[in-house]
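Quick heads-up: it's one chain on its own, the form predicted on its own, in structure tokens.
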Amino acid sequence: MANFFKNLFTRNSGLTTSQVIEKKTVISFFFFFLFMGGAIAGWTWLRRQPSDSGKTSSPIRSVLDVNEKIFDGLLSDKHLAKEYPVSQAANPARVNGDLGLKTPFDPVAWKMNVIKASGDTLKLNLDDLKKLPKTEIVFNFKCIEGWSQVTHWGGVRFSAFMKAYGLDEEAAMKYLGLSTPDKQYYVGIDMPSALHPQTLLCYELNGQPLPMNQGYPLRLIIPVKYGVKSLKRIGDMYFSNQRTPDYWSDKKGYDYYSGL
């Protein structure tokens, strides 16, 4: 066996063309099976590692945490998602899921409950939001399912909303939490991303009121993250210095940050 490996990795001088080809074929198969063995051993080791509550193994969770720190460090008000002319926006826009939208809903009775740090709750309707300056954005909405689409949204900047309602103490906290009225879907967002200038409390799509399947009457649009963070039909809004619950991170082990 020792002589076999010695001959295998020595120079090809003195060998015929067919012998050289045979030798290279053997070497190729050797490294292929070596790689496959390492990959299988690595996968087996990974599967045996303890998992967190989101069913993600500790090594993978460590990588996701490092990614979050990198993206968080790069985020700034100057880090803007690319914007497009309105003429490039899709109409109708594609829907990226219906979690939290299946429960019977009375739009007339809808209010957004903003739970302040003091425990007091602001109850706001759509007219309250429409009194604030309107902002529009056309950007490439990206879904974790693997598709993207240029879409046109209108609403109020989240940062402007926070300022208008005197939510300075809440804006200084680390995380924002949002949930649908039926509590079936919820997201957690780091506050710097929530306060990003392109983040909207959105009530229009393509210049019209949001369709029901797009989160009427009010949803979040956050272009610096994947679409799973753009919660449809906001019911409750709350704030914390601890990570707020996030559906895909808590239940499926997805990246909490979900930055682009």
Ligand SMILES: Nc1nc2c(c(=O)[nH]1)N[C@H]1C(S)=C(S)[C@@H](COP(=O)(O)O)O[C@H]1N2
Given for the second form:
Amino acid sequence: MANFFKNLFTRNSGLTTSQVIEKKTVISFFFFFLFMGGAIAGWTWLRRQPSDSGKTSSPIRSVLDVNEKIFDGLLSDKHLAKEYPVSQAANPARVNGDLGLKTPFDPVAWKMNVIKASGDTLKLNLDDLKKLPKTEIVFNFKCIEGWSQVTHWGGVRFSAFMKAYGLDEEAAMKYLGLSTPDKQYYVGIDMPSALHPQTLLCYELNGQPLPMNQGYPLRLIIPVKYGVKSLKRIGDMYFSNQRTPDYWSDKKGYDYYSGL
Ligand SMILES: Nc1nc2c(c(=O)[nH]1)N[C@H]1C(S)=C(S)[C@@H](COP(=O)(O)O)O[C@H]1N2
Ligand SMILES: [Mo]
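So the form predicted on its own is up there; where is the form predicted in complex with the ligand?
Next comes the full complex, this chain leading.
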């Protein structure tokens, strides 16, 4: 044993081959356990950090906040999500997520409630939106759960809608909020991303009215964000200078910004 420890501190040149192998093995194990211990201690520390209402621990939150600043800086009307030829669009497109779509719903009676800064509500139907210039987009729709699909959508630019209805005061606010008619699903979006030229109030998929399970009659399509933000079946639209509620961010601690 004493010899063994002595060998650890003897130059390799003074040792036999098997003593060198033994020495190297011991040193490898030493560092292995040192780093494992460090990793476990680090992980334990991270788990013990206070979290924002029990979801995301603060060191992770700060990394997400830094990411958000970087992505916010990168977002610009000149940076567009890549577009594809219509021929590459999936038909039928994959259906994912039915939160807020399960409550019995009368499509004929549907109106979008736009709750203005003054508190007044503008009630709009699909024809009101179809009167505005139509824009189509084919882009790679990305879900945070790890799939993506090139899909073809049609509707009116959110920014054009805001202009057409004189919602300037609202467009100057920091956040947009949307919820389904039954309020079971809701998303919050920073206004610069909402006003991005590729963000649509969308009423068509593959040139046809939206299928029921894809948000008939009107959904959001926001290519600069992960799919979670593209709320299907808009009921209410509202504006705030504080972050508007967001289903996945509030419930599970997903990144509020969810930018791409
Ligand atoms: N109302 C509502 N909108 C929703 C969801 C949902 O569950 N309910 N899921 C979101 C998620 S996670 C994704 S990836 C997209 C999927 O859109 P799709 O079903 O048209 O593929 O819708 C988003 N919008
Ligand atoms: Mo998703």
